[in-house]
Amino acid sequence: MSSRVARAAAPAVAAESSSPLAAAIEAKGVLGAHRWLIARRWSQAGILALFLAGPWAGLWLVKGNLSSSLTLEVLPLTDPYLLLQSLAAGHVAGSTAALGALIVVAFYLLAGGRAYCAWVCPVNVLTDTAAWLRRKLGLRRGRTPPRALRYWLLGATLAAAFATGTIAWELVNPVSMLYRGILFGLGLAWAILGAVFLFDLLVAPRGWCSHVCPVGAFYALLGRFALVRVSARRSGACDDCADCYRVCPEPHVIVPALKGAASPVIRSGDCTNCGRCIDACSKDVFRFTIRFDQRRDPS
């Protein structure tokens, strides 16, 4: 579906001053309108410290970072898209790469492939911060670039490690930099992460995720096949207010679920699984199922 239509669906949203959460904390209190985010919070930081337990406590449960791991000595997990990279730079695979990438793959094919963005790379609270301040500022407009940026720059990335024989992205991931800066100092990955947020903050709301970054799409590829869902089950309960089209990272995939006469479920690869609308919605308009769930509850 275009920008236009969902610009069309969703009521005229930046003229709206008031928090897009208010409603929701006065029908299901502070914890219950922030009960999702909370719990992708904790899943952020309790992932970021299983991996700098080691190098600062010495308790070595998982050896790695979000690239490739071990974890308990037994099980593997490697990033497929650093695999395919990998690949392309000529380099071969070895079977625990191979096995912990297959790992991942199926994971994410039942989790939601962007759940990645939402509950595991720790980028997305600084992006999200840039959201939030966004809207405390009333900073309403931006420039925000073609979505299809992102699975250009996805080509791109393994273009380039086809060309140079190196992983040729990983040296300015800001994930893989965020995770060796607080190792061993930030140094470069301040300009890095500081170009992130502000570029969010102040150029495209919402831009790095949903339109630049490669790691995003190659997740949202993984997404559009996995069987955790949102669906907009009581879509009858609507009232218009626009509270999900505010908080939700990819507002567009809100409008066919929720407007449409069709399928309740969000389909798209886009989404993120981050339960925001969920939190926002005053009148529990939307929750998780399954994608073959196609129940839509009468008015």
Contents of the next structure:
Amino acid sequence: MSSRVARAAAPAVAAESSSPLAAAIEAKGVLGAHRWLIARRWSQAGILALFLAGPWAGLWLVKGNLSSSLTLEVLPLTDPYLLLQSLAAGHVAGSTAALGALIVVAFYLLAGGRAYCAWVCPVNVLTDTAAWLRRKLGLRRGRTPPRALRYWLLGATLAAAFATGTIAWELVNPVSMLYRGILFGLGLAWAILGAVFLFDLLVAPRGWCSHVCPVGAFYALLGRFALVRVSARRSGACDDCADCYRVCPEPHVIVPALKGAASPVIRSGDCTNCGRCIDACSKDVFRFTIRFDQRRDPS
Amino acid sequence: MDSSSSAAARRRFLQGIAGAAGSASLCALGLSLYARQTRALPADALRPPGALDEDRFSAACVRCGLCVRACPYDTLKLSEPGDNVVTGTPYFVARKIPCEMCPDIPCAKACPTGALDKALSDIAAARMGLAVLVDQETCLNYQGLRCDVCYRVCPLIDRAITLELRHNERTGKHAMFIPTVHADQCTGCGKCERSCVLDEAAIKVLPLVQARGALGAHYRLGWKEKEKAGRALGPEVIELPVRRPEAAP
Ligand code: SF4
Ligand code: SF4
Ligand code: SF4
Ligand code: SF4
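Since we've got the form predicted on its own here, give me the form predicted together with its partner chain too.
Below is the whole assembly, all chains and molecules, this chain first.
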């Protein structure tokens, strides 16, 4: 069925559907063109494996789930956005959870807010796959809601928590639902996750993560101040192939750094620090650095 | 760009924002309604020891499952979408695996948020629910037999549950031993319900809101007031007017 879709759609988009990685693979080899992607998948799978080692192998290194966890019986980690909703609902969290949230905030202020999205969140694998499949199948149609929607939703989840006195968003949040599902039992959560996947595949390209998800929006707010960022330091070498825009889940963040005259650093909190632009660029324009690094190589 | 097309762009932008704001408000409303609907706990679901009352619990619990992992008896479970307990929150079903009332209460200790109260130090003070002998028609002791199982398994035997003697009208010469739960002692651990020998337990542990009545705030019990004041608050015997139907003698 899906291959029929691909064949039917192929001629119309032949030029566009050539892989955005073709040039990079030629220049750097397959491994070089997927370096950061592979690292991210290892990170996402590794974190999940740490959680799973307990229930599956009796190796209790990490207990709990992404909402709150305890590592090696000493290190508490708590989702700060969840704790914020709890606060809005009228509960002042215990010291362990509060400390856990502070540690997480501090970490993402260093590592880049939405590094959570690219390096930890399990839904990201799902939505990246949907985006990849769209490209492969040559699905061009689709409408996305405005990017600002996620920030409004962020506000809406807090308002709902305040109005109901419960952490209402957790009733439907696919992010925590997937992790909790894998570790404690999925129930009907697959339906919500399937809906997210189909939404991204058929309705709105990059719809969920780049337009809707309030969890990502929360980490994007942290990302505005984050230390580790991507820089288009060798922007002079850019040959306008647009491969980076095509692989980036948030292409608008690249423009000011690559084409603007001011800072070469991608400052927008929307950037997930996924490093896909670094991978996809055959001219090695991008690299990870810190936000204060204003160097731009002369072309 | 001429001014009319920039005006159009501005209009599109504003429309986009308005759309986003509108859908966000709809989401908030939908979420709130959904949250309200899922608030009540079903009759067979009990919260772990030390849980805040249900309203405060759903604001406090982040659904991490650390309590579930801490329980040595696999009593606790995180609700899955489709179960009719608020998604992701911990609960147990007494008839499946009851709470063994660990003296060190590891589940409450593990809770990072305070949804389970760490200050609970005596497990006998936990109030997870309240046992109620819901069916006198099937309870064997009510038939005059000596089953006594719920009584015997109770960790607080003779305090939370006692056997009260009653005359057996059916035989005319035997006694019945009626299992009787005392709300001031019962922790709601569920061991009695778990071990009831019937196909469907005659004694059930219910969440407190469902198990308990409540006196109106204005209600005063005369004898208690008397005890408090040290004397009767009104005249001991009140003369009441005699009312009789007109025709009666
Ligand atoms: S936007 Fe949301 S779902 Fe997407 S990767 Fe980030 S947290 Fe996960
Ligand atoms: S007191 Fe013990 S048996 Fe009961 S829920 Fe807690 S950990 Fe489990
Ligand atoms: S440990 Fe506390 S916050 Fe976590 S699931 Fe249990 S009650 Fe909820
Ligand atoms: S629930 Fe039953 S077994 Fe547990 S304390 Fe109450 S009466 Fe005893």
